[in-house]
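In the block that follows, a single chain appears as structure tokens, in the form predicted alone.
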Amino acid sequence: MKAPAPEHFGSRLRSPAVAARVGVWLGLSFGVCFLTGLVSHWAQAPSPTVPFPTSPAWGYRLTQGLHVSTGMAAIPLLLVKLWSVYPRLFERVDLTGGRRLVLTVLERGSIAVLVASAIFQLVTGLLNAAQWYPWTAFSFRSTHYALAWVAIGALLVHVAVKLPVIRDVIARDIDETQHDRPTAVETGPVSRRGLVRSALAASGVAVLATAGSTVPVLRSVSPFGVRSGDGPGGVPINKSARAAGVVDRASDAAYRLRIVVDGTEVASLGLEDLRALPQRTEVLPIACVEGWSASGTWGGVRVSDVLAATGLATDRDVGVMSLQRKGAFRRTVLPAHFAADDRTLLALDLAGEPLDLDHGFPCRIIAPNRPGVLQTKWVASLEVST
């Protein structure tokens, strides 16, 4: 059997005209996904050089929803793009040297890196949205972030090398054949324009099928949304108290919130003590890295009031320790400007009822414009360094 060669692929649909047009939409999806991914990484950084803003309260909900939606949109676009350029994989490379060799190496190298990193990003992102982590050898967050830079760098190199061809084929009618392979003469079941429209339609369906996790009005038409919106108080649950291993400690009537300064406990507050402080109500969203979000009406005491009640200043970062005994986010850092924000609560209630155990009873952090993984549940202590 002979090895595949470009002439073995005769469909007119496998053309630069299709690849360029689908590639433009794919590039836009990758660009938005990359930028919103940077926002998510910034939001989760414990001590960023530029503080992450507390407003608008729905900011992270919007950017992370866009991040996941554009990632989903990219999947069918990438498949069609790869299908359309697949014959080029078998073209012979001219190794005679000179400028052409350099361009060929740059083109092939950037394509290899781009395809590998794009597939890795989309597959691991999809698994993260489903909260399934079959890997153990690397951290999703740090690896996903690093490979995003690799993918976008390879994309920029690829676009720079192919820009003359891209500009020319897009300026021409989609059915013109100037840049086609000589053997690409077979008609397909659809036209080139039909294929591009179908790719865009499939991309739209992929977004619609999952966007209900972020946009409540779409939940009835989003069968693959990772969260339906169901849950106590109308807010879904990512991790239950049982899964976190905190049922006994969180339910203990002797629970006390520890206030720790420089490693020394200076005060402790029971649930009755917390309810005796001035109570506030805020409508704030929970927005998670998996792309789902939901708004809730939270009641409780301001974190700044808790600190002030124990004689502490509110201009310090606050370490928040969960009753969980393991997990990457059992301890988080609430930056000083978040701790001082009047909307940041040590929440005791949701939708007018005491917190459900799975929502963080006896108390949890809820702050504006903050990733859900940092909205610590089952708070055990607030820790301040002077």
Second form
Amino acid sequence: MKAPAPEHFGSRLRSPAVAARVGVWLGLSFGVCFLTGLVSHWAQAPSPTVPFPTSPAWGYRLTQGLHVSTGMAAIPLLLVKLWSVYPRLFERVDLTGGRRLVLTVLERGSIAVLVASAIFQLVTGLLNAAQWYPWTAFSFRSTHYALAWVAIGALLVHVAVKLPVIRDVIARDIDETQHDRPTAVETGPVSRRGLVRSALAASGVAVLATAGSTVPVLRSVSPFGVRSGDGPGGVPINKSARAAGVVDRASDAAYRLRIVVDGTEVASLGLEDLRALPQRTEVLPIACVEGWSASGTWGGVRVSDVLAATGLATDRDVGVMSLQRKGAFRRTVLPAHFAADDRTLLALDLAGEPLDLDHGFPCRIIAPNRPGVLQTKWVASLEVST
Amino acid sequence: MIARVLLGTAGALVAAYGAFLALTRQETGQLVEVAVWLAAGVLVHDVLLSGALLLAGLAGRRLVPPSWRTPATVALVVWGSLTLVAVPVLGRFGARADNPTLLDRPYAASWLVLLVATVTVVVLVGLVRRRSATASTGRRAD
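Could you drop in the structure for the form predicted in complex with its partner chain? We only have the form predicted alone so far.
The complete assembly is shown below, putting the previous chain first.
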């Protein structure tokens, strides 16, 4: 049996004309996915140089929904793109020439990096959105972030190398053959245009079938959404009280919210004290890093009112400590401008009912334009440093 | 050419930054697992998935009558990639007993309905195409 070679692949669908057209859409998806991913890391940075804005309240919901949707859209596009260039995997490397050899190795090396990082990003992102973490050692967060830079960098190199071919095949009719391999002459079961349209259709279907987790009007048409959007108060749950190990402490009738200044408790408020403060209602979304989001009508007290009630100014970052004993996000930082925002609540109610234990009873943070993972539940204490 | 060199240089720098982040923020054991996943992703695509598609192409040419090849190919692209995207929810791998709001849809049933609907559409489109093909050859024979 002979080793496979490019000339063994006869279909004229496997052509630069198809690869470039699908590639343009794939590149756009990757670009939006990368930029919205950067926004998400910016939103989660504890104290970024440029503060993350509190408005619009739905901003993070939009960018993270776009992040997951463009990632989904990219999966069928990447599959068709790789299919269209698959014969090139078997090209022989000319080992004779010096400069040409170096260029060939560099080009194929950059392709290997691009393909490996692109598949890695889409697969780990897809699994993460479904809360499936089959890896055991590496951190999803920092690996997905680092390899996003690798993938985008390799993509830019790839575009730089291929630019003349891309421009030429896009400018010509899709069925022209100038850049085809000589053996790619067999008519396929669909036309080239048909294949590109099928890829785009597959991409759109993949988004529609999954986006119901973040776009409420799509819930009824998204058979593969990770969440139907149901849950206590019309809002799904990411981590239950049981999973967080806080059931006993959160349902303890003796619960008091501690106000801590420079490590010393200066005041504590029971639930009845919080209910005695001015009650506010805000309609704000919970938008999770996994891409799902839901809007809720939250009732409770402004964080700034709580601080003012204990004689504290709202010009400093506020540490929010959860009743959780472990977990990377048991302590989060509410930047000063978030703490001072009138819409930032220590929520006691959702949809007119006291918070469900799984939604963070006795009280939780809900702030505008903030990743769900930072909307700390089961708040134990607010901490200010002077 | 200058634009290409600039773009390529920028790309190389961006990728190098990513590699630096990847290599400096985790322990060796974690990096080994990342490397395994990177290689496994490429192998699963280049060997398993591509191999399966090559076999599907060969089988399609022998088993699928010409009138049905076009709809079958479009269906394979759309339904096949949708199935891959749905693997994590179909397996319900992330399901947790303490959280009924997660993975709370009838995924397998939806997938079967989509499969039946796709096959039905392919069969019907193929029938229509065969009828119009016979009609036009019939006219030519007249």
